[in-house]
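Have a look below at one chain only, the form predicted alone, in structure tokens format.
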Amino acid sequence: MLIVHTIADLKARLNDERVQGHSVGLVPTMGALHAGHASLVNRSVKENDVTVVSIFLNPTQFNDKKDLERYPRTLEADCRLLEQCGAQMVFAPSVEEVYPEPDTRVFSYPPTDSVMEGAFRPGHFNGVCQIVSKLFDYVEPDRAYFGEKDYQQICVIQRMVEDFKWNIEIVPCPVIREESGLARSSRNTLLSDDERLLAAHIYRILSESKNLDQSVSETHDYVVEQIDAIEGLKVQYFSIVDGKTLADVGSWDDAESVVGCITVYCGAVPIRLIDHIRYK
């Protein structure tokens, strides 16, 4: 397994690939890898001649600065895991390789990147859109993966692509969940041992309302009313939408695909939580 740090050399190795006809497969992720990033690659494996995973810890897409400082740092690792999987190539560039100047461009998909996530962190999804449509400049894959757990993320993403009209396939990866039903996440490794067993009741409530016979604000009410009831979480937000736009929807009938999405502070040092789950 090839590790490169700077885009030339990134570019140089791709087009070795492709003038073998070989087809490429990416895996953008900011470190930290679990079981949840190994099922992506695993499948860009399964379905490229050629997996690039990057490792780049974005701070365009970080507004709170501490968020940044505490999320995990783990490269040795991650590229143990990546070699396992089976991934040819990882690119794990500097900030200054990847921004050598401040990248002051602008990306609006409202509404889709303009609620939920959006609202709670301004400029969160122009980060996204920034560094993602680097990687897809340096990289230009056939495929890009991504996993469902960053729902919202996905629904923005191919926003862009259809903006730009890249010939690239946005291929969403179901959530993988520890043993408790809690996603997988890099955060969950600043979780103490009894913060996991808390927040395992996040999706366990969300599933519990898929069963409910009611409309969509008792719904909404009934996860938010439990989940609070719980002490050490608490609900930031919680949106029942549409699973394509992520525009609220008053009642189930409203769109062809309704989602709930959530995202819920969990512990003494509040660790910040997202999850999903789809009603239709």
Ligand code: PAF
Second form
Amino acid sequence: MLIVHTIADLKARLNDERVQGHSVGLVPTMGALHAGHASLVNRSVKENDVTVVSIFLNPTQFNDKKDLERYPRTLEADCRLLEQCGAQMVFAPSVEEVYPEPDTRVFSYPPTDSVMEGAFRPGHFNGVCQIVSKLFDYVEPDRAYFGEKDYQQICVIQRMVEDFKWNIEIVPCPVIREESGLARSSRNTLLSDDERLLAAHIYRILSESKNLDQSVSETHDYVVEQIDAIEGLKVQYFSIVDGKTLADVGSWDDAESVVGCITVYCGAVPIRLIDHIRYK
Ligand code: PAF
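For comparison with the form predicted alone, produce the structure of the form predicted in complex with this ligand.
What follows is the entire complex, opening with the chain shown before.
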């Protein structure tokens, strides 16, 4: 497995692959890799001749600097995992390599990027679009793989790809969960064992809410009340939305697909956890 740090090196290596007619899959990550990332890489390895995994802790998508400082950094372990998965290339650039100048580009895809995470983390999706558009430009992948764990992020990236009419297939990959149901996330390593047990209630309650046979607003209230009743958990938002546009729905018939997206604060620090459930 090749590890490259510069854009010029990455482009030169990929050029050699393309001359041979090889297809390229990209898995963008911020490192601190876990089984969820491994599932994206495994899928890309199956579907492409060459898989590039980028490891870059992108500062422009963190509106909370403490969150950026706390983010786990585990490059050596990440590379070991990627080697086992069969990735051919890792792109691990420095911040200066990616942003020699501040990126002033503005991306705007409302309501997809303005609701939920967009409302509570101003500038977050602009930063995601900045880095993902740069990675697409460097790698020119045939396919790019994203975890459905960050459901809203996939919707925003899909809008960006449609906007620029890029010929890149966005491949959403299912959430990988711990045995308890907790969605795998790099942030889980920041939870104590007790907090992990608490966090598992989030998906349990979301799953229960699928079988309630109640209205959208009753389902919403059920989820928020049940989670907030557990000491150590606090819902920041729970929104039941159109699965494509992410606009709020008032009834189950308002959209072809309906998804409930949630963010919960867990534990003493507290750690911010996101998850979602598909209702239809
Ligand atoms: O999902 C992530 O890890 C990041 O938002 C991404 C897509 C790698 C961009 O930094």
